[in-house]
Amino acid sequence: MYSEYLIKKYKALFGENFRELIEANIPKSIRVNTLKISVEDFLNKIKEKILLKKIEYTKYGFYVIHSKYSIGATVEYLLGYYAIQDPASMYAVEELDPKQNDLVLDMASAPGMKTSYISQLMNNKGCIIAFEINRNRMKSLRSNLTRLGCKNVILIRDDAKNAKKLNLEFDKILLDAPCTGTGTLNKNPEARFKDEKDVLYCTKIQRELLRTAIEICKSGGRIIYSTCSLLPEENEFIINEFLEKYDIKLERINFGDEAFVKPYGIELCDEIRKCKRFYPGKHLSQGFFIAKIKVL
C-alpha cells in the first residue's frame, strides 16, 4: 500500500513493476572502523559470531550473511570495532574523500555514522565541524562517536543554515540533506505514505541548506549532496536548480545508477548524469541519491 502521490510518480519513474526495484529484502551491512583496529584483526575476531561479506563498492563496509547474536549487542561493537551502516550511506562518504589536513562540515550528523566515517577516512586528523539541530539526536551522535573513537570533531547543537555565522571556509561539505526517506522502506515502512505536502516541505530545508554549503565552501572545494529519497523533487531537481543559479559544476560519481536527466518527461542539464542512484533491488542498499558538487 503506498499513497496515490507515490504510485503515480513511482509508475512514472520505473514503470508497472515498480516494487521490484524498490521494495527488495536488503541484508544488514557493517562498517570495519579502522581508528579501533585493522580489518584483517576484525575479521579474525569476529568470525566465529558473524559471518560476513565484502560489499564490493566500499572501502570497508561488509554484509552480514549470519550472526549468532544481534550486531548491535556484541562486545566488538560496543568496542567500537564497526559501526551499523547502509553501504550507499558510505559509499557517499568515500565520494566526499576528506583528507587530513581539511576542515569538513557535517550539516546534519546525527546519528553520527557519516560523521564517524568521515573521522576514519580522516584518521582523527583535521577537523570536523558537525551540526544537529535536534537535543535527542545529540544524545546519540556524541554517544556514538565516543565509542568509535573519533576525536577530531565539534559537535554544535544548532541548524546547519547558520553555519556561516561561524566565518570559516570549509574543503569539504557533506549535505546529507533531511528528505522524506522513501528509500528506507525496509526500515520505515510509514514512508509508503509520504504525500505532496511533504516534499514541499522537505525541498523547502533541502534548498536552504544547500544554499547555505555553497556560501561557505571554499572556491575549489566539494560538496555531497545525498538523501534517501527516489523521488527527483528532492534529488535532480534540486540539483539542476542550482547549477543553473550558482557557480559550480557536477564531478562524475564512480558507483551507482545514472541519475534522471528527463523524469516525467522534464528534461533537465545534461550534467545530472554524473549524479548517482542507489536501489534496494540492483545495489542492495537503501533507496540513495549522490551528487558530487565542486564550487568555482
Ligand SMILES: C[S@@+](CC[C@H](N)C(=O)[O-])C[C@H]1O[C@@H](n2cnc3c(N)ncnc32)[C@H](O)[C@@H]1O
The other form holds:
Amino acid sequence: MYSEYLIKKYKALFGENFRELIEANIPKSIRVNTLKISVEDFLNKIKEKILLKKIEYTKYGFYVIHSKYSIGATVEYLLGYYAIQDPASMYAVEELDPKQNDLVLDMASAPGMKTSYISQLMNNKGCIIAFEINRNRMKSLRSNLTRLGCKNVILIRDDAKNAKKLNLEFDKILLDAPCTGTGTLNKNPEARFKDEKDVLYCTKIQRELLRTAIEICKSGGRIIYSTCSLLPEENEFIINEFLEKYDIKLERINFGDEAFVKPYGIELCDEIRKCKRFYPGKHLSQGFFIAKIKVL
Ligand SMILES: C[S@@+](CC[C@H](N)C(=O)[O-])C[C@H]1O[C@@H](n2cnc3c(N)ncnc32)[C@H](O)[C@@H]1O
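Instead of the form predicted alone shown above, give the structure for the form predicted together with the named molecule, please.
What follows is the entire complex, opening with the chain shown before.
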C-alpha cells in the first residue's frame, strides 16, 4: 500500500515495476571505526561472531552476511569499534572529504552516524560544529558520539538556520536534510503514506537550510546536500533552483546512478547529472540522493 500521490510519482519515475527497485531487502551494514581500532585488528576480533563482506564503494563499510548476535548488542559495538550505518550514508561523507584541519558544519546531525564518520576521517582533529533541532534526538546523538570516541565535535541544539549567528565561514558543510524518508521503506514503512503536504513541508526546510549553507560556506568550500528521499521534488528540483540563483557549481560524484535531468518530462540543467542516486534494488543501500556543491 502506498499513498496515491507516491504511486503516481513512482510509476512516472521508475515505471510499473518500481517496487523491485525501491523495496528490495538490503543486508545490514557496519562501518569500522578507526578512531578506536584498525580494520585488521577489528576483522580478527569479530570473525568468530560476525561474517562480513566489504562494501566496495566505501572505505570502511562491510555488509553483515551472518551474525550470531544482534549487531547492536555485541561487546565490540558497545566499545565503539563499529557503527551501524547505511552504505550510501557512508559514501556521502566520503564525498564531503573532510580533512584534518577543516572547520566542518553538520547541519542536521542526529543520530550522528555521518557526524561520527566525519570525525573519523578527520582523525579527531580540526573541528566539527553539529546542529540538531530535536531535543530527544540529541540523546542518541550524544551517546553515539561518546561511544565512538569522537572528540572534535561541538554540539548545538538549535535550528541550523542560526548557524549564521556564529559568524564563521566553513570549509565543508554537510546538509543531510530532513526529508520524507521515502527511500527508507524497509526501515520506515510508514513513509509509503507520505503525500504532497509532507513534501511541501520538507522542501521548505530544505530550501531554508541550503540557503544558509551557501551563505556561510567559504568561497571555494564544499557542501554535500543529501536526502534519503527518492522524489526529485526534494532533490533535483531543489538543486536546479539553487544553480540558477546562486554562485555555485556542481562537482562530479563517482559512484551511484546519474540523477534525473528530465524528471516527469521537466527539463533541468544538464549539470544535475553530476549528482547521484542510490536504490535498494541496485546499490544495496537505502534510497538516497547526493549533490556535491562548490561555492564560488
Ligand atoms: C536525516 S536526519 C539526519 C541523520 C544524520 N545526519 C545521520 O546521518 O545520522 C535529519 C535530522 O535533522 C533534524 N532537523 C530537522 N530540522 C532541522 C533544523 N532546522 N535544524 C537542525 N536540525 C534539524 C531532525 O531532527 C533529524 O534529526
